[in-house]
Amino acid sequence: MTTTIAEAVADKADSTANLTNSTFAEIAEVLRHHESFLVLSHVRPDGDALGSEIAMGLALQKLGKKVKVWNEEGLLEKFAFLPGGELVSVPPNEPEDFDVVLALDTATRQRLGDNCLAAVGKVKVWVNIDHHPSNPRYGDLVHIDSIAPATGQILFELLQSQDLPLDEAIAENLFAAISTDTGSFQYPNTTARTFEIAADVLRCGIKVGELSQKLYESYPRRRIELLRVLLDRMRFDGDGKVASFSLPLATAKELGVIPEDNEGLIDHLRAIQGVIVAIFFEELEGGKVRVSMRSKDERADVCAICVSFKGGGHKLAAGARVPGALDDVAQRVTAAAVEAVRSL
């Protein structure tokens, strides 16, 4: 029996009766026995979101399925080199029906984007695969692994363990997903298993040097111009333990930057000696501020801070979209961060 989107993706946070993950075997059975699939991931996609989307889309194509891959922003310019990237499109204006929708790397269904959600018609099964601990477990089949540093790592485990397609193109997307979400294997969430999977992915034939150059050494000049402006405006609070910078909408328009240019700039603050929490405030259209937070210490839990502002994420990396003026939001969030680091 088919369901509407409202019925299919009703959050399971209200019910604590079933917190057990769906098994890879259960998910693989759905992948093998249905015909039409839609793959989604979150707005303002990063490498894990797009790499996971494309990898899953390619694997489903290899299984002979009808597949569509949507993202609210489409394929970002900086990830256009990924094999299979042409699968990614913005959602259509009219709703479409699918047997299965897979929501990847997306902590809440709202983060899939209003346009994507509006374009989904009737669905038989929703599958939610993610690594964010704040995920409320929306969907019919749910697999949340908060220990995994990237959704791409979970997908590798799924494809490998269930003998699903895993070729060079799929592997390249999974490597991009894992590499970007671990800070090129530098973040504390990187485990021995992560390196083992990276080795297995390399054995699929990808050229890690060429791929890493495209991921980390091919930034447009406008991104560096933006960084120069942001660093000129950075501020420190909490005895230097909290560092932040803000990007007014007018400045972004003046520089001609696009949203994807912001990705990773917060790491320049996080890398400063003595800084525990780094924050990037970006003014958006419609009276909201995008807040990105990073922490060096799990005791300064930025996920908890962002949840208090109706966001989410991980203890060391989280975000939120907060209504209000840029200066006001920056003041309130910074105050919460200062309180979190006060005793550290």
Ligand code: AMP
Second form
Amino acid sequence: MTTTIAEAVADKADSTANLTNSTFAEIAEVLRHHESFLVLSHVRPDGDALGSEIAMGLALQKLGKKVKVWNEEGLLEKFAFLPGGELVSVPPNEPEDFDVVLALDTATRQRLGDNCLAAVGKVKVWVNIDHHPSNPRYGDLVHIDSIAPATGQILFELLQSQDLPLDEAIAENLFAAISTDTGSFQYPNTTARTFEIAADVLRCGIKVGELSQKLYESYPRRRIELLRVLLDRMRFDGDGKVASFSLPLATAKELGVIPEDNEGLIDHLRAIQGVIVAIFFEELEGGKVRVSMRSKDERADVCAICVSFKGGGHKLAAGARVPGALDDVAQRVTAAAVEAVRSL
Ligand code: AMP
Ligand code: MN
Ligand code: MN
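Now that the form predicted on its own has been shown, please provide the structure of the form predicted in complex with adenosine monophosphate.
Starting with the chain above, the whole complex follows.
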């Protein structure tokens, strides 16, 4: 068994809570000794969710396994370039049985999506691989490494340490996963190990310039038109330490934007001098508001705020879906954020 530094640190953190991660060797054994697999990740998938799903799907295919890769939203337009992207589909209407289901990068079972969960029939083994500290450790084999900046980084460690398939297409997906979840290797979750892994991933043959251009310089124009509207609605609270903007459903419809267009726009708020907490409120169908939060200071723990609204995530990046009207939810969540930054 290979123990990485991140794994050792995570194991140490876990042992204090009397929780032990399944080892990579144990997970690899399950991958090698079963035949049919389903790979899942969270609703509103990001680059880490889809990159991790596709990388795992490709690796299992190379092992000669029967594999399905589902996501509640299918493959997003903006990630359609990822090699192996055609593996991803929306879940079918009738339930299917699998030997093994892998839940990747998904903080709670519920976030796998109602349609995905309804389409999962009988399962022998559930595997949960993630890096969200709020993950309640659902599943039979659980590996949560909250030090890892991306689930893609954990998958790289798993594939490499256990001699599982790792080719250029898999590497490209892992790079997309790690690059997007670290804000292009800028967020404080980026460790020396992350750069070592990035170097190994590049050695698999990927072209970092081309890939980054597809990830970060190929936005549809409607995304920037959405940004213009959002900046017009920007507000500051708590002496300028909390910045937020909100998107009413009617405005999203007028602009013709689709949900994937707004990922990352919150970074414009976080990037403002003096802002500690950034919040994006998005009105959803069905009387709920999607809350997205970012923090620049661990003392303002946005995961704790989101957990208090039944969401979760990481200290510096978290989210929740809160029932209620847009303005009302915005007011309540903003008040909690203002409270969190008051003494900073
Ligand atoms: P987002 O703001 O959607 O990019 O999410 C930021 C982080 O919070 C991600 O790591 C998500 O997985 C996590 N997160 C977002 N929404 C929720 C939720 N409703 N429940 C638990 N975790 C969430
Ligand atoms: Mn994710
Ligand atoms: Mn992630």
